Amino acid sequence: MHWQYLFRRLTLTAVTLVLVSAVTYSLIGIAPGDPAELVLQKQLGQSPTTEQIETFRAKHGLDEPIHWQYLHWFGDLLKGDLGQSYYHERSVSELLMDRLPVTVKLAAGGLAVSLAVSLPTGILSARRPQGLADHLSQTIALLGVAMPNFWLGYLLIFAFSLKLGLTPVYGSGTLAHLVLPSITLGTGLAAVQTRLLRATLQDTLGAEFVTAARTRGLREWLVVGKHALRNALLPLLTVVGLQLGFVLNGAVVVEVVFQRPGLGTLLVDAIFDRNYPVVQGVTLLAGVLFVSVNTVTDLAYGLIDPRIDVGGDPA
């Protein structure tokens, strides 16, 4: 790994996050509705007066042009301050730290489910193309890609929670609460991973170095597990890294369906409540997680295959 490469990636990450925050703030600025009026109406239980609205706007800087609001927000961000929630009487940082573990557990559970499904089914499909296992895994993968998360979530709740009573319907806190949301989130990820692993592993199994390994008398599981799978994992790692970045999008839907108090439900509530500091905080955190995961994924190439010189000049 080259330190110059790492520096370039970190610089690009910082620029990306600034652009994400600027775009998000611009979109918030053109969104319809007055946050001051909406927030005060909810807090007071009645329509606020003009004076109360103006006081709220002045307190939160909403009476300034949108670009000045953004610059003030960005200046506070450099000091580690993400602002104050309009509703919770708490800082945005505290809200994010409270909700983040719930979403991280869901993302980890979804990824674990996807890998537990995609690795064996992808290998079986690649080794026995057009066989029963291949047709079955392809059918499941197609259903996983086509079925929306919210629909699968409601089906699982109906079958395993309401009919069989095996898992809780909603909420979080125990491992049982995590089972159905993880399956819901992981099914779509597993479908993509299975199809990719099948295709790349099939190509690798036909390579000369695999044929040479077989002619040396190595057992088939060793040829597949040590030689072929290792090469096929690189594109899978790329997809998993990208999927982790998009897991937050899926987590929004899954958390709403299962009423899990994570970042997804926090974001949805904040959007409907016009709680702009929270929307901006969740968006920024999602951007940080996305670019960080992709940077770590790129750096992991060199660990999986030492022949790859991460950040080196192309040959």
Given for the second form:
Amino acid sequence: MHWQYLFRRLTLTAVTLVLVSAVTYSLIGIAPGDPAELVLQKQLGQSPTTEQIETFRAKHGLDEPIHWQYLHWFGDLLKGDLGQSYYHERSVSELLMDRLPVTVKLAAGGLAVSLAVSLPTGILSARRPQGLADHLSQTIALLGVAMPNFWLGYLLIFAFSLKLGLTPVYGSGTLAHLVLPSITLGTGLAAVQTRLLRATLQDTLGAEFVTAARTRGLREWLVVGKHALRNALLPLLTVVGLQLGFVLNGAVVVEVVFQRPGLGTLLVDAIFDRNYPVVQGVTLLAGVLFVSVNTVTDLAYGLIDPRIDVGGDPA
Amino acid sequence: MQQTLSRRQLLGGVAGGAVAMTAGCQSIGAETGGGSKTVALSQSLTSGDWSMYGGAAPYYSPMHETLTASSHNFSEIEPWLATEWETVDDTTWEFRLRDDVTFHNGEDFTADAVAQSLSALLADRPLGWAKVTDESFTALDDRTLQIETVARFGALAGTLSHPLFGIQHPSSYERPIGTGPFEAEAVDADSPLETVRFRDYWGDEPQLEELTFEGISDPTTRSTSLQSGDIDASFEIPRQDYELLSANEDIQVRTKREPRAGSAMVNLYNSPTDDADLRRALNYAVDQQAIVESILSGIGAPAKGPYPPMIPWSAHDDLPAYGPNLERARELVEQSAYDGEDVALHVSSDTPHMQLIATRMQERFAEIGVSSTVRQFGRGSFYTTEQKANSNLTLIELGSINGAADYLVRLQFHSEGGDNAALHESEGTGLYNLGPDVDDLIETGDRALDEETKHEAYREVQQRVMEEGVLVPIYYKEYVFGQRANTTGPQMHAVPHMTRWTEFANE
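What about the form predicted in complex with the partner chain, after the form predicted on its own?
Now the complete complex, all chains and molecules, led by this one.
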């Protein structure tokens, strides 16, 4: 790994995050709906007066042009201040710190489930194309992609919570609370991973070095597990990295169905409530997570395949 | 390793020890019950800006109590922390307070504490509809509270039963300290609200030892959690689950009519609904009974006016009957100046049943030759769009969660009411105001200290509103409350927020 490469990536990351925050601020700023009216309506139980709206706007700087609002927000961000939620009387940082662990656990659970499903089924499918396992995995993958998260969540609740009484319906306190949400989230991820692994592993299994390994008399599991799989894992790693970045999307639905107070529900509520500082905070955090995961993924290439020189001269 | 005990653990331990010690003797707790229960609400009580109440919304509060209460059928205002009240002059009221009440922190409940509590509330949260300000409250002595309204206001006693007027001890807003039957054990943001029985409660002692309120936003999850036994009771069970849950012997479901109605507000100044004949035609076209039966699963009642009959001054029985009558509707369309212009129906994405209702109305309008478009908006843009007066019909659900629903009339139909004053102005009237005569009637009702004058003025408003087609009534709301079959109580209240939790118990 080259330090210059890392520096370039970090600089690019910073620029990307600034752009993301500016675009987010602009989009939510031009969206119809006044935060002052929405917040006050909730607080007061009826439409606020013009005076009350003006006071709220002045207090939160909403009476300034949108670009000044953004610059003030950005200035505060450089001082480590993400602002104050309009609704919660809490700082955005506190809210994020409260919600982040819930979403991280869900993402980790979903990823674990997806890999637990995709690795064996992908390998089985690749080894026996058009066999029973392959057809079965294709069907599962199709269902995994096609079935909406919320629907799968309800089905799992019906089966495992209502009928079998094995898991709680909702909540986030214990490991048992994580089982169904992880399966719900992981199934969709697994579907894509399985198909990708099947395709890449099939290619790899036909490669010369695999044939050579077989002719050396290596056992089949060693050929597949050590030689072929290692090469097939690189594309899978790329996809898993991207999927983790997008897990926030799926997490929204899963968090609602299983009543998990994570970042997804925080963001959706903030968007509907026009809670600008919270929208900005979650978006920024999601951006940081997304870029970080992808940077780590890139760096991991070198570990999986030492022939890859991450950040090296392409020539 | 040092280990700290939570209050719940401590109580559990003490209770367990006591039961063990008295085993074989008289059963402890036989009179007062015990145990813990969890109630699901559609939103968390610990999210949002509730600093005045120590971080917990006063809604559904078993912790905070109000000076007055609404009877369970919404028919009258009853004494609660105040035993009696009277008007001294047009704007001055005196409330006599109970003398056997203690706050959760052990301090006496006094008029001075009430005055401080309500003043702080109004300073923090000016509530124009309540006609009081932070300077309205004075303690005349330990037991007498004087309230000065900003104008003559007959609905003051009922207004004070709103959960927002729950009395919080003024010494601290850091934690909820009220006088209610349960006191807060833990108030953490976005977490379930845990309460325990208040031993010195002035009223009937609560049956339960612990009561937890859990916010579960997804209706299906509330329903399944009740079926699985993860929770013991739930408000806002989806209507479509009523039959399913009724057939489940582990669950009991009940419904109760609310002082709340679903309606389509008709923009008087936006073409083509600026034509009174067309507005009446739209009224004739809508089949409320069919909507209630098919879309609301039969839970609720077809509406005839803006307010359900349970509101004491509702004019439900005196209002003109529109139909449904498609033939008459077609005649009125012919009679109107309608030229085929599209009627815009605005609906919020937060209310899926309203989207279905809007679609059903659209079909009916097509049958009378009126074309329409359903436009759906997120809650962030719904009201803004209405304010810009882009709609013709806006589907809303509106009601009261205090004993006096007077503010609804003003809110909806007075030119300075919240839903008019803040909206796009046309001819100085807002969207739903019929002019100065209606304003006068509303003010007469608002000021009246006697019920007869108020009822007559509000009746006249409702009659004119319906005759001019300012509103298409749709349904009077019923809510569904589900609970595990092994629980008893509570008595259902017309306003779900006012449920009294002392009766909720193990069977």
